[in-house]
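Just one chain is shown here, as structure tokens, and it is the form predicted on its own.
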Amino acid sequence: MSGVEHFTTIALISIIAFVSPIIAEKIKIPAVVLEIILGMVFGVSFLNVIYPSEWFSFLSLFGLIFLMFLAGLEIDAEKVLKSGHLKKVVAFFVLSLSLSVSFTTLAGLSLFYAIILTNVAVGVVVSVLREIGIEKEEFGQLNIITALVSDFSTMFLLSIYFLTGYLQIAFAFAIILVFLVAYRFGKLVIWHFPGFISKWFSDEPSEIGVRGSLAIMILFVGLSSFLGVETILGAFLAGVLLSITFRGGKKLYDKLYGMGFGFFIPIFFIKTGSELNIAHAGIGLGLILLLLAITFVVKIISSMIFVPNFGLRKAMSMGLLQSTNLSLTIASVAIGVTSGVISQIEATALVSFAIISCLLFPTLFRLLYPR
């Protein structure tokens, strides 16, 4: 790879990071989308501009673990225990799982395409809600609260799925175990040294809450990666970690996710979309629409447990918004590329999907939330 094949690349990464987050804004659709769609327009399907190379791969990867660490950090675990409706949540995700595994099966597809189509996309669900303004509501509420359960069930299970052997599940438990035992740690740390703690959330020049919160990530996705374990695994629960132990450091998440959004996660999403072919999503264009149907079949029945409490027409609204998927999807199309589960032409159609599901459903939404 020649010098200037480096600069056209590092030029273009840099612009498009630049760029999208304002266009989508203007035309209102999820920057990541945008991302996506441009890494394809100047890689392999059009322009082939953007060049592989090493550091590329490594600054994409890091950029997964960031964005599977910056998930965690979401996670809102008091907001979910506290909920009234956490029953009808978990029953709502069980439903859901139940009926993808039965209509992928009558299909012909994996296990993965089940817990795929369980996921739920959390950050298009909170905009969305936000431009609508009832984000606060007890119809918001419930609706992030289900969209946090499902990301996060959905996380370990596609962990799991990966997995190859009996040893290598206990050690995903095992990991669990040392994140309880950390968690027990933090407390401790934070009861006997509060001083230091509060540090971390500081405006200190030295950065020592980022410092340590990448040190956390960082030793959790090495601990996943030792054990043989998807380290994506590991960088969730390390997000986790930091959310149910320090809850309320606005500052210092501001800064993670300024890290993780404005630089790394951007890479990871214009390179997903540079490798894309879009002759490919021709070909899976049958899959595309069966993806569509059946997640949208599925949360339109899951989300009648919640006609009770708001109607009918509410419940249906809901289920549309619950169909979005998008960030875990794609890293999931990433990893499952790697690990050979699915092949590029599947590998395009399920991106393709993620994408039509955040424009097609939050629009459904619009449509039939009664104003």
Given for the second form:
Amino acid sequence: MSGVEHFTTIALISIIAFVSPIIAEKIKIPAVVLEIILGMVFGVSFLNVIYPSEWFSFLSLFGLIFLMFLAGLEIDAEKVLKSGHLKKVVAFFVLSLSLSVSFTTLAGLSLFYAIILTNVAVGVVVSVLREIGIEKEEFGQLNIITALVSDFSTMFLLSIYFLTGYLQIAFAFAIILVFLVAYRFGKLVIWHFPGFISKWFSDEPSEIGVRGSLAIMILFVGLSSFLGVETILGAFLAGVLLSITFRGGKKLYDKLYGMGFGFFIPIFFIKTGSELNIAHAGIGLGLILLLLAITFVVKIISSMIFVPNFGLRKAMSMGLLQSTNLSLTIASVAIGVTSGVISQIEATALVSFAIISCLLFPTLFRLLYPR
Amino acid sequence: MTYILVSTGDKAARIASKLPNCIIIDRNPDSAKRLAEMGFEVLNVDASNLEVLAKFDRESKMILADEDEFNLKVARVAKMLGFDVFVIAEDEEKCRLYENERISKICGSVEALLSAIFEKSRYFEIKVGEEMDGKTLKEYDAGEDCMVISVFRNGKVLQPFPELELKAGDTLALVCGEHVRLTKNPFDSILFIKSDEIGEKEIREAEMVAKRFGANLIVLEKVGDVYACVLEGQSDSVDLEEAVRMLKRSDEFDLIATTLKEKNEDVLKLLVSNFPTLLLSGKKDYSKILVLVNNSNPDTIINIAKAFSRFFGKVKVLFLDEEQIKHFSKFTETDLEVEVSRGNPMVDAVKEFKSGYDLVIFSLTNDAGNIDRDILWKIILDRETSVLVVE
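Now that you have shown the form predicted on its own, what about the form predicted in complex with its partner chain?
Complete assembly follows, chain above in first position.
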């Protein structure tokens, strides 16, 4: 790649990352969707001016790791456990997964699809609920908790899915064991060295909290890599570890979100978009429609569990909102292509499905939700 | 309703001006004359004389606001005749003597007396005199039943806070009543649950707390596996759950004092859901008190923090959630150091606790600040610190 091509790629990525949230806010779509679409426009589908390179791939991979890390950090275990509807939320997930497995098997698709279709885009769910001002109400909270449980579980199932052979399964459990030990150790550190840990959450110029958090993330990713387990599991567990050990600390989390969503994660989405060939979407149109239909049916049926609590209309609207897919699907596509589980055509279809789902289902939810 | 006020001088005028149908009995001829000139109905006689008091309607309320020695003499006669007697004690040490005369309505200030008479919240305004000029609001003793809610100065309303410097001519707006008394001293009767595990030091600590709050200390003793019930003269032995329920029904107690040697969620939940529970560690005094505001509805914990600050001195209050800042205005004349966690609430709470406190107060609800349950139990079971747990 020449110097001009390097500069073009850097400049384009910077500009897309900068303008996407501004435009997305105006046209009321998630910024991630616009980053992928603009990546497509400037990538192989149309203009082909984003060129692949080692540094681009590295930053994109780091973006994916950061995305999974922050997904773990968002898990509020306390909120989930204290929820009065926890049993029903778990039932919703189990039913969704069972139906997904059944429908995808009937359609001749692999288990990979079943897991993806069970996932819910937590970020989109929260922003839609916030938009109509019901995120703090019982119905809003239930939607958020359901999305959190689905997101956590599918993330975990995907990590297991990519394991091959008994040795890798044993290694995955080894990572979980390390996670549990680290959790106990973390509590001991808080109890015995609270002065040191409080520096993590202060405004010290050395940013010791950010350094410590990144060190934990990289250590878990490194351990996953060393044991041959998918790195996203390590990143995700590192995020969950910080979340459940420290149980809060807005300042530090804001800095980490700033680093992730302000730099690394947009690069991952732009790169994903730039590598998708829109021509493949036409070929995979049938698959896109099938995935949309399956996720719709699966989530609507599962949401009937909540009819006794909220009535038919609200329960159905919940089903629509829970049909939204985004970040994890995109992340899974990246891993799926690398590991050879899906083809490029399937990858394009899956990304297109995720984009359409997070534009279509929130709109239908807004129409159906009784106000 | 007629009020018979046994008092003298300015104090008599101040009280009589607040009461309808008030007859002042002033033993000092000069003072009686001045009061009469001010328009009050005054008798210059000796109120300790049985014949004098016998002339009044027994339905009248008798208010004794003279010197304690004289009040006591009049109180004996008034009780003998069957009057309803209220006393403003000049010296707190004399309260026991009044109690011996079976006078339960003993008040520390004019405002407290008036709220006790009217048995509901009353609003008063008091001018700040030269003697309080330059002093801070926390130095102003509004009495057990009253609190300052506003300070008026030169046409402006000032929000009261402990360090507010008063000026002669300021007007203090006070609210007096039973609910204010409850916030200032919420503990009238303390139930001490005694078991074999409790040592001499813990017993002394319970006695110290009761003495500070002027509360009765009643003992519920564990004999073997059961508790001897102290209520309604019942002699049957009951288990802890039944005993606590019976005590709750009796509505007599405000606080439980006991020890907990090992983690037992069920027992703690049972106790705390019925009464604030003080877990003793054998402290001689509470010179350093920490309040962790770890619940979203912190009124109870704030009231308890204020009460402890009133009876034990400096109390540090650590809000664990920035949302709780709105409760700042509830701290007025009490001596509290208030801080908000700006970093990680749980880490800040542990760090503060580790800096060494005699007493830590927090809520078992624990729905703000996200403190890990295991960490809370580490604090509860720490042998160096006593812990007061509220619901």
